[in-house]
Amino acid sequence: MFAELSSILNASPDSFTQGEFILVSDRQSDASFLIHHFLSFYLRARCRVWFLGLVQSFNHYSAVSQRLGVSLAQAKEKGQLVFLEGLKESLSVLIPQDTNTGSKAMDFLRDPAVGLKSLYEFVRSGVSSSGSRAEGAEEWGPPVLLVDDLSVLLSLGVSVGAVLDFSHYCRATVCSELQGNVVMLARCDGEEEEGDGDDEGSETLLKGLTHQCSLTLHVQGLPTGFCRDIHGQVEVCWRRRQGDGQSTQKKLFQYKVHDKGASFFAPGTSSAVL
């Protein structure tokens, strides 16, 4: 858990915003420290989280936590952490076995025009019974969803209006029905403009999320270019209801990652509520 991160956001494992739906993102830029910091942070809150690792294995996910102070191989034997692990899901989808013991999350692998329903009903299913307890198991806080990441998707060949309804009903499920927060990651790989590139379903996605979330955590590299002392910077986004409209406020911080860590520094701090 990154320390100062969280005094941005203005939350702690005993304190923080519930019903929140936020998108991390970047752009030629590597945000996964940020999934890293949720994952650790929701766990030292005592939420029980459902991980979507679409990208990497469990084994990566865990030697990093380690780092930061969090076991999720304990989490997981004590039922708090529930890890879908893509890569190993898709392969029982791809080359099913004789004693196929898989979830059916990944499903749409088959056809991807189905959209990702058996992916939300996994989702659904977990995250619903969550407020059930045997007789002297543990009591958990508030369900927490964490994706990475959903760009990944979009190769596969989900279409993105599919991905964003996968979105909204977790959303709807998640933060609106149980007041449990979601956390997505989405890449943007190319240059910030418009046209008819490669990475228009990304950009499409990216707009597509942005307007379901209540905070966004968008990181880029420097656009002064390599720093030795700054790996790059965040444009974090607040979005919050107003009477009949929206307000929003941003500010920028840079940032460097460490072994443990990361420092956040903000001597450009640009903040606009409009």
The other form holds:
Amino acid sequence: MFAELSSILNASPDSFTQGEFILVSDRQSDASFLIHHFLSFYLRARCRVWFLGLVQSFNHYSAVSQRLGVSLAQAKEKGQLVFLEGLKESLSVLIPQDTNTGSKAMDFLRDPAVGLKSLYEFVRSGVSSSGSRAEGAEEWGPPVLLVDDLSVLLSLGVSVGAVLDFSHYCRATVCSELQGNVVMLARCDGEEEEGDGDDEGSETLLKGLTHQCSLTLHVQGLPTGFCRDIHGQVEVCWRRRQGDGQSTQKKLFQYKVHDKGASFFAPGTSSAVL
Amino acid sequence: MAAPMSGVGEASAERSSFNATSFQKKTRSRLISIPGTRPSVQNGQLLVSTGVTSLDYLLGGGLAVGTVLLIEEDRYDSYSRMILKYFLAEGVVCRHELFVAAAQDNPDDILQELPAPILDDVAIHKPVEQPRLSCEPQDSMDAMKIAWRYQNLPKVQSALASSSRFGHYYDVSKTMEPEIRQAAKCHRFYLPEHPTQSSPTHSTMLESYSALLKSLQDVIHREGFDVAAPMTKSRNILRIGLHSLGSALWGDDLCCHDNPNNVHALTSFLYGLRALLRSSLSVAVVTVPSHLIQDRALMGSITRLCDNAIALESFKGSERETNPLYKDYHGLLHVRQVPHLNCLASKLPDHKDLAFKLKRKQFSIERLHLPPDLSETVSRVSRGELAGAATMASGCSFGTSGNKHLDF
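Having looked at the form predicted alone, could you now put up the form predicted in complex with the partner chain?
Every component of the complex follows; first up is the chain already shown.
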């Protein structure tokens, strides 16, 4: 959990807005450090967390969270964290074996045209069953779904429409029905405002998700080029529905990722240049 | 990554069950010690050398076990192939196991071209050996030593003994002796020799790729590179070299069409490869002919599915080859991606202007420097010559006026 980011977002583990759909995106940069922030944030907030780790192994998230002061192994043991390790599950599908042991969640790999229904079923069955827990078990807050990351699904052959359907269904179930939060990461490589729309997949996905979400954190490299002391800039954009219309509020920060956290500052106020 | 950390992670999980603190003392002894590896100074991951010392430095000390290094090939695949050979040669010298897959050349051919290691300890020991025999009795009883630090080092090292040092130097002008090469255990995957059975279950993966993935998994299971496998025998590292993935010879049409049919074949394969590597003690180098792939977005998603990514841009055949600015180098090297593995902050390179050159015996990566302009007169003369040469080349007509050099 990065304290500075929490104060920017005006949230703390004790009080945060419920029912939010947060999109973390990047362009020619890496926004995955923000996923670690949200993971540790919601674990500290005593939410029940469903984590779809599609691009890294559990060990990776666990090692990073350890540095941020949260133990994933413990959270998993307590039942606070449900972790789907996409890499591990995918192997049994990608390399056909006689005995099919993998869970159904990664079934889309077998035939991407089917869509992400199986993955959504995994989320829905878990999230909705959390209400009926056994007596004496620990009380957890609202459910939270984290996805790292959605754009890898495109690389695996799933269509943009299917991914957008998935995110919409998740939003409907988790945000609206159960008043929980959803955080999704989408990565994009193309240049902004490309004339011919070469990168149709991830660009369309990013636009669609931006339309659905209520808060975006968009990470970019510095427009002036590579710098050792400033790793990039993040644009935070709130979209609030207030009475008659929508109001959007934007703020721009520069950031630097450290070993055990990240610092955020107004553009031009890095400690390296002041 | 997964390799050393998972061991640590399990241990810490075990411990934390009765000790509710996440704090644990940093100890090196917990890590598995395998010849030719070392823990990273930044995050304690197990690293192996790529064989090119300057590349190791660039990648933050070496390649982390469990990761993939993507090399975007240069136009004629000469330098990327060289890095691949360095990587395999380092594996042979460290007695790691190798897995070589190719569709174009037979893996045996690639293995035969490995550069010869410069084992300086061997080279020094051999001539010294003779005189030492004569003075041995005196040496043994003489307690006074000049270089007491070297006391515990092995006196004689045969050429075949595996070296546990991290990173070696190689002489690219010579090839490795066959006896050294054959001492290493090597698994080969040559696509034309491999019967591909059609598997109707996959719509995204090509048969060639799924056969390769299957054969990789077989090797990893059979030879016990799984992290989960019981620690019966001493662990070793599997070095995987995959040559020219995505080229037409793999049955892929990424390079041939603007809108290929199998857009997701290579990315699905890389996803599976990552899944395999993360759970085993292995490390892979993949070369991809990226200059043939038109779709930059596709190249971006390929890069993201690897951990490290570098691109080579050779001057061969381009006009930069004759440009005096670049006369010291053979090409440029771009770092596309640095790994974020088990750590939040990745080690960014100090600077991004990098170039490589192939010296007579050694391939090295350096910071790109423009040649020093030592004195005004020297540069003026050379510039004048260049201008003269340019006009000579461009216009052969005698009517060019205003050029003093050609004015008789």
